[in-house]
Amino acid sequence: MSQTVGIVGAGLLGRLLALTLRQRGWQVSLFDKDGPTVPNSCGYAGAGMLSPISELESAEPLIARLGFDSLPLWRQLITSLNRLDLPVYFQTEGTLIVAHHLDNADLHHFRHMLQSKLRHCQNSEVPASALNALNWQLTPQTLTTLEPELGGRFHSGIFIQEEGQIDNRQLLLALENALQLAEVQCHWHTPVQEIQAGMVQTHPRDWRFDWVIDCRGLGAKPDWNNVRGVRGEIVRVYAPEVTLNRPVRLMHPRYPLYIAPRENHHYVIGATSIESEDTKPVTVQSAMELLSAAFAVHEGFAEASILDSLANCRPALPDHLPQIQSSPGLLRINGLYRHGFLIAPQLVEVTCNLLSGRPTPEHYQALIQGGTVPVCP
């Protein structure tokens, strides 16, 4: 008889876990207080950046390692979704990092910081091949070859190969459809009153499982006191006069930002990170700063149409690292912060190892709190 699992929280991590466990023979029930589009999840408001090296600017090496290990898992998932006729925009054409002439010092600082972190990373944290994925000093000709429409606007930059992005909203929709095809029991618009080992309490009944997994993010604060929200804001635009082939990051002392291209001249513009749990709409100041910085990258954004703007709060722990709290019959996963899309697939693998009793690699032991977990030799 297959084991049963109840997953609470149907954002990115909850959906990936539900689909993976179902494919491995589990009977899976998924609960969420919202509907299937989960418009209030931070995954819906994300940009889907897959940039393990770039994130080293403000993240620990463990995040980079999770990101590197997640990239092949993303490729496998996208291939499987394509077979189900559920296409998702996904590309790994690298990341281009640029700065205006007066801000070249910020670009140099970024480069030296990455070099220093990579030199001090152990092989178990970041693969040695990471250094080969970097082109530290682009010539104007190389930059123009990578992004023809930025030629003449910028004269130097950094190119990080193999990094990429995924269309977050396409992915959430595709995963919802894949869950239906896999016969996962999805309980939408179902608030959860209490979570215990082996039990999910909703109104008017209790649900019993072999395991329960809490993936609620900020919704788990009553049970995880040091989870906090960090506000992020994005603007989505349609810019037919702009053609960018890969995510572009702008080094700027006041308005650092990323521009993530989507299909058909759609772009996600973001980068704000504010210590606040306020989920009010994007402020005028933030919108002006993001759009002004985008215009400074490419003048074609002046004629772009604003499709929507969205703010939400990422769940973070004090050290900005994810954590899995493990006890018999209950797992709680939280603290993905701004790295959800980057690291989620490998976090799913670590979680599946815990549930099945398989060894967890030593370099991921720091993620797990509580319980006895075997270690890979």
Ligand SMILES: Cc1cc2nc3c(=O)[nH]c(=O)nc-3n(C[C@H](O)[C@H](O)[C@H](O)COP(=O)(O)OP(=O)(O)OC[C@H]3O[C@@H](n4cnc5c(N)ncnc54)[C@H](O)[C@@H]3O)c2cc1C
The other form holds:
Amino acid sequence: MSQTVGIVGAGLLGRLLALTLRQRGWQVSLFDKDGPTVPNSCGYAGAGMLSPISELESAEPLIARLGFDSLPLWRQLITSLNRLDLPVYFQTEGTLIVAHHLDNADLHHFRHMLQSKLRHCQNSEVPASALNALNWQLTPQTLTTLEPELGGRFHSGIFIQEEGQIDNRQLLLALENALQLAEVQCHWHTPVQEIQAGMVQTHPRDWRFDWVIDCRGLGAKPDWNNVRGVRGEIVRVYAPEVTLNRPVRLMHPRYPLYIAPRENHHYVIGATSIESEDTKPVTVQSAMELLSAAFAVHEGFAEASILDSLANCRPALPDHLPQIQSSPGLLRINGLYRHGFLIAPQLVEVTCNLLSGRPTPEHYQALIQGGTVPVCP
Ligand SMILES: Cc1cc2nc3c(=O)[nH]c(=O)nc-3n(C[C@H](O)[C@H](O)[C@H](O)COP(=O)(O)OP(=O)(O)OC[C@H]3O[C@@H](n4cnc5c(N)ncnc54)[C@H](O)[C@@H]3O)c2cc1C
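Mind pulling up the form predicted in complex with the ligand next to the form predicted on its own we just looked at?
Every chain and every other molecule in the complex is listed next, the one we just looked at coming first.
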């Protein structure tokens, strides 16, 4: 008989884990306090950048490794979703990092910071192929070849070839449809009151499973008291006068930002990072900073229509690394912080290994607190 699992939280991690476990023969039930689009989840607000190297500027090498291991898993998943006629915009055209002439010092600083971090990374964390494909000093000609509409506006930059991005909202929707097709029991609009080993408590009943997995992100705070929220804000625009082929990061002393292109001239402009758990709507100051930085990258954004703006809080642990707390019958996973999309597929693999009693590779053991889990409680 197949094993049963109850997953609490159907945001990015929860629904990815639910689909993967179902495909591996588990009986899966998924709970979320919101409806299928989970508009209040962090995953709905995210920008979907998959940047294992750029993020290294402020992240640990373990994040880069999880990110590099996740990229082929994303490819497989997107291909399988496409086969089900569930399209998700996903591309790996690299990232371009630029600065205006006056802010060249910020670009130099970023370059030095990244180079010094990379010197301490092992080949397993950042593959040599990714390093060899990295262009630290773009000439104006190469920059123009990569992004014709930015030629003349910027004269130098960095190009990180092995990075990508995914349309987060399309992904959440496609995963929800795939869960339905796979006959995962989804309990929407069902706030979970309590989670214990093998038990999920909702109103008015308790549910029993072989395993329970807590994927509530910031919602897990009552049971995980050092999870904190780091506020992030984005603005989505439709800019028919702008054509960018890949995510562009602007180095700026006051508001570094990225512009992530989606299909049909839609762009996500993000993201602020503020030590606050306030999820109130995007502030005027943040909107002004994000939009003026976008305009500084490309004047075509002046005529763009603002589609929406969104704020949410990234679930972070003190070391800014994810963590899996394991005990018999219960796993709690949290701390995806600003890297959820980058690292989720590999984190799901580590979790599936734990559940099936397979050993965790040494380089991922630091993610797990509580030791190796027995095959079944
Ligand atoms: C502005 C912004 C930009 C970002 N950009 C990127 C990016 O470019 N690249 C990247 O890799 N990451 C990015 N992130 C981070 C990424 O979105 C998060 O790391 C990721 O969404 C965390 O996933 P999660 O599943 O842990 O949490 P969530 O996606 O928040 O999911 C948690 C789910 O749990 C549910 N829940 C909570 N409490 C309960 C309860 N009691 N009962 C039932 N359900 C409950 C919630 O409704 C929610 O659906 C960004 C985040 C923000 C805010």
